[in-house]
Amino acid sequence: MTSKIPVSQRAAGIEYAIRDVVVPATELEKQGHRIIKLNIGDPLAYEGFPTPAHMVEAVESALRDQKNGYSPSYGVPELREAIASDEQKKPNGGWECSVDDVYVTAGVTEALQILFASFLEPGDKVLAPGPHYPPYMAYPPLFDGKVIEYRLKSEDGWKIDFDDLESKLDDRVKLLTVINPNNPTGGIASESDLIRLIEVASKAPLCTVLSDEIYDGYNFSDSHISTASLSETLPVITLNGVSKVFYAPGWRVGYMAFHDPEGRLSQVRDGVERLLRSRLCASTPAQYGFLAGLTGPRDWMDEYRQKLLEQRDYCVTRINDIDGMETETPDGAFYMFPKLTREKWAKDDKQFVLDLLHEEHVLLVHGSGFSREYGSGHVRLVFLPGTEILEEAFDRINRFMK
């Protein structure tokens, strides 16, 4: 008998809850069932949020002009300049970002892999909020690092539990992550909390703050502030891109921007640049599409934002009217993280998701997929679908709960 070739443990241990629940949903679709999908944060998966025409035209123009070759490994120069300018002009907290501080990547996920590879040695730690976006848990172990979750307080608008955070800080912490606005909760860290986070991180001698701001444009209370703008000495690396705010996730263009007032990251940046050169470049035509988004009109965002705001408020009302579920109103992103209040489901949120899927054909994501400790007893849903679809989804959820 021919023996099977084993998979590596690093690959076998990867979990990605958002897409893992798609597997049983796909089987139901093969059987002819229509699934209402509230599980994935892709604006293009729903009607009403197309990528703006001027950005699409810029990609088409780049293709026609044969801008199809390798771009510089750190990004198209004009795009890097536009990103630096955009960071300087952020409405709540611009900072002194130069073109040399910006590195363009194939989405934020590639930026994370490059940063973890550049920062981490065996036994080094990454502090990440719980709940969190799954790659923050999955990627560091690939580079021999450890992920330690710090608690976000579900009973207090998902604010940072600083007592918990400080108790987990030590000399092996290399990166302290803040996801702001947060995926999956939609919470936004206040200015005072970000200042305190920087103060706490400064106690670890080799710590850098990693500020994931990919949802910064989904800021319904106008309270989002760039973390880098608040730091006078501590290094802060900002992550952002075209996927969410500019409604082009499939283009896979993101960036990391280094705020390093005292030049402490020179060796890390050398490593980052070596890795960027070794993997060639992000998509060249798509970079020109992002450039058009940054330098072109943005009035279209007002219409999109208003639509999302109406859908958010509709979801909050419907969820809080369902016996067995409750939610806070998220201030940012396009997610909410309802709590399951019945003991049966609070102890097994994944079974809730699977039973709801099979009985009512509505797909959510189990909260424990975002943190076994701090996300359990919750579910994540996106409020990107139109009100008509959301109405049907909540009717089905309500029927299931009854």
The other form holds:
There are 2 protein chains.
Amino acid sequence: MTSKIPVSQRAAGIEYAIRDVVVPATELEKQGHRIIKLNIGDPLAYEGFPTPAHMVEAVESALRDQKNGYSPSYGVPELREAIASDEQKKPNGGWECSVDDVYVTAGVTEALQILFASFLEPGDKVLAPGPHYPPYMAYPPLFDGKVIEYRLKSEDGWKIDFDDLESKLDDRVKLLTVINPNNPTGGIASESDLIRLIEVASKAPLCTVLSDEIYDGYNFSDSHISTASLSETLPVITLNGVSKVFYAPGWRVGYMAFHDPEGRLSQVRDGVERLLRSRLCASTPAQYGFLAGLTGPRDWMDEYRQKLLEQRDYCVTRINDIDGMETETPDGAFYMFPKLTREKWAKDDKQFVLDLLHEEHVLLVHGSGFSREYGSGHVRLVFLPGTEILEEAFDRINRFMK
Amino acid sequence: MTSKIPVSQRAAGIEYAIRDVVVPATELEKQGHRIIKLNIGDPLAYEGFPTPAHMVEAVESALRDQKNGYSPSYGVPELREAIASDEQKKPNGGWECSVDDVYVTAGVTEALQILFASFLEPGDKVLAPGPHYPPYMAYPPLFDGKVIEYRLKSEDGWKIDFDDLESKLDDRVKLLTVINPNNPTGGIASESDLIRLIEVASKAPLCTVLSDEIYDGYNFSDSHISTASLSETLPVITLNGVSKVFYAPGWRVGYMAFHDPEGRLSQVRDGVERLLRSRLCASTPAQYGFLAGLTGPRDWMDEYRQKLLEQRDYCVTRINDIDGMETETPDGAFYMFPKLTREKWAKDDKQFVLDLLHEEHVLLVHGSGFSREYGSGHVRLVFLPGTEILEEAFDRINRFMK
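Please give the other form, namely the form predicted together with a further copy of the same chain, since only the form predicted alone has been shown so far.
First the chain shown before, then all remaining chains and molecules of the complex.
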């Protein structure tokens, strides 16, 4: 009776490039090497972007007030209220979001799992941009759904290829994902492209738009628009949370907000609510921290933004000076997605990442981890570390390239 | 294009009795009624069991130290170490748990989702005790698994019916669940029953034991034994966390620990690790609170235990005085699962719960929500509220019965 017990196919198939490359990096660290990590989208992993004090104090205060028990499964009511109000007042146009439209989750990843579980029957499709954040690829198959990538045009600022999108939109498409600002490219969709996307999606009979706006506050051209604000009838589910814009990813508090003017999602919402109740709640004291972020002052964001902009510009300059890499200037998020211009690396970006890691101890993420079809031949890096660290990283990358 | 968008069958089928009965209770509260809630297993929902100050302070300290970013996907290393050490030193016998055997999750519910996703192929079976905590019924079908209940003997202190268990154990059984102390019955399995369970399970070729020990510190007869400590070869996965024994359920920190002496679960663990990486991490600052709980003083537990024992005994006396209800004295957890002795209610425990709620504003959970086959004709109540509240609750129940 010593036979191996097999893993399920669904779990064996999960890939998450961003953390999977951490495994060899951790090995090197155990050997005593210092790794410069440009792989993880965590502002707290670097100096210079602490969680604001008023948010920290709000969590402390909740802890001391013994708000340490389970909270309502859909979220602490005051937080749901604040989120609804924030969605109503988004900079370039909000939408009529009510407190009942908001469900608080353990980060956007939990919202995704619950949504895919609630929408997908075997063989149903999720359209996701190529390239995209890996859970959009990993999770639908857990619930027997298929992920189809629609092309973002690398040669044209990672804009949506609408010919490609339209050709893939059929009556099995239940969810059309938009990641805006995009992870990994940092691209921001224009208003006209979002309007066109809603028009196109409206032709598919059962399609809901899933709009991941977790980076919406990283919006250097001030052009970001909430997808829901542009939809008159088509259901749009907005995803966001405390992690990025409010600098507390480790708290694990996110949300999904349902914009459904014609009430077409009532059955899906019943399923979502059942799943939410079954898993009890998101971390209670942390929800009060997000509440303080949403309702408190936001002037601190200016300084963070200025610092990020400087770092972004530094990266663009350095990358475009390196023979073998080139990048566009991202308008949003804190990622860039440079192209590897040498054929050897363009064909095998994962080997590039592993070789760079082993030779120069700089950790990036391979573009094929974000899309085999549309992301290969690129790498993702974060511009969160301070200029001093970035300088060293690019010196090393430059040396590696030579 | 105004057709309803359908919910998936898997989500529509989710039931979670404990929170589902909250829906009508919330309606009554909106009308201005005060509900005495004996439904939720949350010590923080009542006076008298605050999260200990040294644990709260540890989370505050982590927050101020800016431990607000993502943490390692398998858990903060110091916490994994402390959990491993705690499993080694369990009161009636520990087991050789190493830091690598421990994975920290957002409560036991997340561990369950990940385990079922990693173990189950379509048609695989999970055996769960009847009655049992609802997620054991709700989650396997999300991953196309089947749940089969094995009988606990209501007439014999909710002990395992081994004839029934053996008859249901075949080569499609991947997981055999033990909940010890049991939720909802409060029963504690004896050492000899656990040894027999391991023997029986060892006959099934692909069976792993899933041992939910989240209530192991509520052990009024000091008889609780860790299942893993009794297994020489059979894989046992222990589930536990900060929620119950350390009085911080809202923090959402749990764990699963793999006892696998023959290394048969290596493939399953690879799948588990993939899923863990894809969802990033459990709440980071809260993990430091659990760490403080595990490594700090435990003398405060004596006082909590004494209070709970008094409340338990009060409930037993009151229930057995009520014409129409009778209960055994639970040795563990903070639940009791009295029987409804009148035929009318025995046949429809949900109606009993709803009628009691509407007439007397006391909220219990119907036993059929924990098992249609083996839990019907009972109700679950928590003995966490102080005696004053319990007194009022039983006065009301008594009046309702008359």
